[in-house]
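Given as structure tokens, the chain that follows is alone and in the form predicted on its own.
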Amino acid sequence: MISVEEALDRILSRVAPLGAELVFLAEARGRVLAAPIFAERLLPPWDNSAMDGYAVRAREVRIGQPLPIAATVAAGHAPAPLAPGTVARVMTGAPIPEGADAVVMREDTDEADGAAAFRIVPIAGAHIRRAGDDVRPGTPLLGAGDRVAPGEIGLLAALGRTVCHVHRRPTVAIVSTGDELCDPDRSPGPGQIVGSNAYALAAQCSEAGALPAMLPLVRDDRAAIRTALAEALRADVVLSSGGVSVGDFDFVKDALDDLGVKQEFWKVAMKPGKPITFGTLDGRALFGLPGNPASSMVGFELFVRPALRRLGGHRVTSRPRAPVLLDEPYRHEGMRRHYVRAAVRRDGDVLRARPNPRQGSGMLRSLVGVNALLEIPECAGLVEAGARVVALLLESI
């Protein structure tokens, strides 16, 4: 067995960011810029209000003095020059007139009979966004690598970009193996399953930014689990469930090797999902996941979904990391290091958590209101309640 450091270094060190693509901006969210984005405009593109007032010459204000008004300058209008000895009302985000040189606010300023009198005198400036203030021709505005997020798409939309270049989001095809499952809409026959990991494991890719597709089960046949892993290798990623432990009937080691995957590395030192395996051929990325529902989305969250998002361009390709307090006592057994579903909560200044009572690697129940899997550290024996131990979360906390 090798450690969960090792195995993801190995991991990541055999997936690179997938090739560019070029996308419309309204469908580029979530992703991952594959080249450079420069200004190629003013924004804001011309002087323009930032209040709801007159626009004048500073020099030109006395406190209590009227001056006439001479025009009303809406956003999107192009005012007349503004003539000396004169003002102009102006909304927010309206140009600014040729000649004005400052804004005082509406609450500032009494009007009477076509005029404005000023309770301030403004200074030149005041209340004006310039041309150019937010961003500048040539100016870079976002790095390959980004993430493109809402803030990001407003930018560009601003800028007149419609369209831009991001790395293609990866394919993956999920196989699940077994003779006792059947898929959902069927009823179980005698010994059978639903065969339900496919779906969760589609679910965790969809949430990695990634394009699953679920494969038809297999049968537990080495000829069969072959042939259904070289159709998935039309993927980016494979993805299989099950038959990957020392079983009679666990062939997918078998069928890897028959299709000339170089496997990396199998069996992990972590509960729960010991036997996992990794390979590469022809540059995808193969990775065999225990059938256990819990096992096989705790190797998703610890070795595919870093991969999934490398290979999306992603910078940051692991879950966020917190320490939490213990709600009660974990009792620790064994050499591999436990990954321990719970529920975390903020309590204040700090984040607390509460371990699913039911820990068993097939209990699908164990999966449902946990946003955390809490690392408990190789041959750690009991925890008590109100220890401090690492969080993976799952969510935003």
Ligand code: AMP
Given for the second form:
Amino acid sequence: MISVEEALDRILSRVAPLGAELVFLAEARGRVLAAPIFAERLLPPWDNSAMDGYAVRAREVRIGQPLPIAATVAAGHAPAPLAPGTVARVMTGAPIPEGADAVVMREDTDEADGAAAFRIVPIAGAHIRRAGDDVRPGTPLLGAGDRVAPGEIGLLAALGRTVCHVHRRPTVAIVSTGDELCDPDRSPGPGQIVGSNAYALAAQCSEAGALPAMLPLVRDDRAAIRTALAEALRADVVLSSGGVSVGDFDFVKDALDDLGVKQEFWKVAMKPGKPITFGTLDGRALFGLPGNPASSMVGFELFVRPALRRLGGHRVTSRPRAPVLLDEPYRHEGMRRHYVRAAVRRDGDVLRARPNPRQGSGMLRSLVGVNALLEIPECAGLVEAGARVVALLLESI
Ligand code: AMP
Ligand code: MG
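Having seen the form predicted on its own, could you now give me the structure of the form predicted in complex with this ligand?
Every component of the complex follows; first up is the chain already shown.
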């Protein structure tokens, strides 16, 4: 049995960002750049006004002395040079006429009879946004590994880019094993339950930015599992559900052996989710997750999600952690670290956590309304109400 940290280290040391693909800028949000971006343009492209006002030669301005308005320049217009002794009415974003060296805001002027009088004397350069102030050609703007967020998208669009190279999103094949499983659109026969894990796992994959596919249910048969896993290996990542423990009909580990997958571990010191295996084959990552729904969910969060994030090129692969105050006592039993499904809420400056009352690893309702996993350390014993524990936050709170 290995620790959560060691298991995660082994996983992350065996996966690396996937290659690049070209995507439309409008679809790039949340992706990770696979190549650096250098500016090829000046931004702004020319000197322009930061205000609605008057473009002037600063040294010609005297307080209260009107100067004739020679032109009105809107954004999008190309102005003529400014004749000496005149001013131009300019709008925000309008090019500065040649010869002008400052803008006086409209609020600091009085306009009458085609002339503008000034209440202030500007300094040269006032309210002018210089060409290249924002971006100059050749400047390294974004690096490989940078996440594409709305700000990055706006910048790339301004540079005239409509596509960008990003890391591929990992494809994930999900294989549910178990003689008892049926699909949700069938009435379960005697002894059958719906194989719900694949649906929950697919949703977790999508949330992590991966592309899941659910494969047909597989019986608890070594050869059948081997065949299904071999098929699943067309994806970047294979997730199996169930059959990874020590039961008489748990054949996933054997099937992985048959395929030549080197399994790095198959037991992690945590609850829920102790039986879990990970290995690689020809650059593909395979995870054998336990069948209990809570174990499956927690195993995915702790191990699969970071791997998917890394494959997708993300630098940060882990969930944010934050101290939270327990609403009620939690009795920790045994030696393994517990991951307690909880609802965390903000209360003024602190986060408070209510552990879900149903913690059984087979209980589907234990996963409803959960936005955090509380990490209760090994051998913690009784953790009092009000005690501070660490939470992995599954969403922003
Ligand atoms: P296993 O990991 O195969 O020993 O299964 C542990 C428990 O999880 C058993 O009660 C199974 O019936 C249940 N289980 C296995 N696979 C699934 C699944 N895909 N969806 C829901 N429950 C499952
Ligand atoms: Mg089973």
